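Below you'll find only one chain, the form predicted on its own, shown as structure tokens.
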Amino acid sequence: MYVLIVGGGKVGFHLGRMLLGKQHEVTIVEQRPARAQLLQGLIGDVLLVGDGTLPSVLEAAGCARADIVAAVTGDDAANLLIAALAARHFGAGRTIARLNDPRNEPLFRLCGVEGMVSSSSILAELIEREVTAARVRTLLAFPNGGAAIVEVDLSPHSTAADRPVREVPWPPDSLLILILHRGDVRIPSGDTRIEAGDRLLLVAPPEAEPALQSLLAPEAP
């Protein structure tokens, strides 16, 4: 896989020397020579130096035939331009833009910015991870909102514990798709028998989130 990253600052230099481990074709852009140069050292000669919002710069770098353009530097106005002339006019495969400040969220979108990286919300994600560890966690959000991939650890508390699935009272519209027990990963029937302890992978609606809260991991009686 061809990785373009825009920006040589901690976030370009750690993930470009990530992906060159693991074997993937990375160019690093990075617009200040000293930066550059003491990446150069680091990392080897993966760098470009330019301004990645040129287009000229960017088609030197190989945009067009870039796999992934991460648009990383520490001004969201760079990000968003380098994603939008990747995505528009190379077609490159897939645009990732950092989002320096959360208030621009709106704009990014707005700009048809899709896969956007926020350190802030990232670092907030965690902390909500870590402080209500049983609750119901978000893996992945379908775009239209209309429902996402959810995992959960069911609680010994819970009314589901110890039964089979066809006899757990399930929200609406909501699928279990995967069982995590032990180490082992079972793909669901209505006869497999869910224990405490095991981790849930299910599609439900974001109003489901609740619903499986309560019934999947409810606090301690």
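Positions refer to the first chain, counted from 1. Basically, rigid core = biggest C-alpha set you can superpose within 1.5 Å across the two forms. Because the structure is a prediction, the values reported are computed rather than measured. First, how it differs from the form predicted in complex with its partner chain.
Core-superposed comparison between these two forms: the C-alpha position of Q37 differs by less than 2 Å.
With a cut-off of 2 Å and the rigid core superposed, S155 has a Cα displacement that reaches or exceeds the cut-off between these two forms. After superposing the rigid core, the C-alpha of L19 moves by less than 2 Å between these two forms.
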Contents of the next structure:
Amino acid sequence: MYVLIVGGGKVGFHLGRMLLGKQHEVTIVEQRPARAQLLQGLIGDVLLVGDGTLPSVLEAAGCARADIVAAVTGDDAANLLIAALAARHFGAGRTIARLNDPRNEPLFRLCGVEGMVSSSSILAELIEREVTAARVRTLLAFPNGGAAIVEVDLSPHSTAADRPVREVPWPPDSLLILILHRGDVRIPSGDTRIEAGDRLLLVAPPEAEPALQSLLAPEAP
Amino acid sequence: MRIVVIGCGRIGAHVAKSLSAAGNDVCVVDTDVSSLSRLGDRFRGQTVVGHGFDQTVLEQAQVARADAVIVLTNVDATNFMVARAATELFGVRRVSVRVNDPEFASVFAELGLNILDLPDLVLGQVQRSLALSATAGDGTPAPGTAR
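Output the structure of the form predicted in complex with its partner chain; the preceding block shows the form predicted on its own.
Below, the chain from earlier opens the complete complex, with every other chain and molecule after it.
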């Protein structure tokens, strides 16, 4: 897969390094020559120096044949323009734009940007998860609101502790998808035993959350 | 007419002052307070400090009831975003966008923007003035002068 990354800051650099590690073809467009030189020393000959909002620079970077164009500069106006150019002028496969200011999300959406990544929103959600008292925490809510991926730490007071998955009275429409057992990932089957202290990931509708909480993480008796 | 001008550089200030003097209800937006001083003491319109693509700034500038928005900053990406915000978030019909880098002229037009093609305007004037001086300097004596 060919991925064109515009913006060689921290996000662009780590994204590029990760993709190169997975054997993808990568180009990073970076405007600042010194930064580009630094990155070149770190991850190899994949840098193109130039203003990535310019159509001529995007063309030289092979925007039209890119499977993914990731606009990850620190400037939302630049990211919006790059995403618009990639999608509508060059017809690139898929475009992703970084949102530096989450308040720009409605505009990005109205402008038809397909994929949006907001590091500040993600960070805010992670911190909220850490400080929240809720025992059933939402990891990912699907856009239509019908289901979410949630996590719960299995309490020793739960009636489900030390029982095989098939014997646990799961609330309707909820599905256990993953068990984190002392840092190991387990894909559950009906015979898998869940133990107190396990972190459980489930797909469940929002209305099932109270039932999940009383089943898996009840108040201490 | 209510006209919102985004960007108060030399060009933005010139346009805002002229439109205001001609009797329009003009509002000027710039991120920099000192740029707004270019408007001078006699400017009677409204000024707002902030980013032209910031929704709250555009609300302060009452863009929704503007007859036209003229986007005149010297950064093309900013101009693009401001224009999209005025159109998509506030439904302004008449939005004109300054083009700084000639590369964006055709691309902005292709993306549906109404452009003010600054490089091309300058080029046109240069070509006309060269054409004039070429006529004057081609060796033909001007009428009524002796050789």
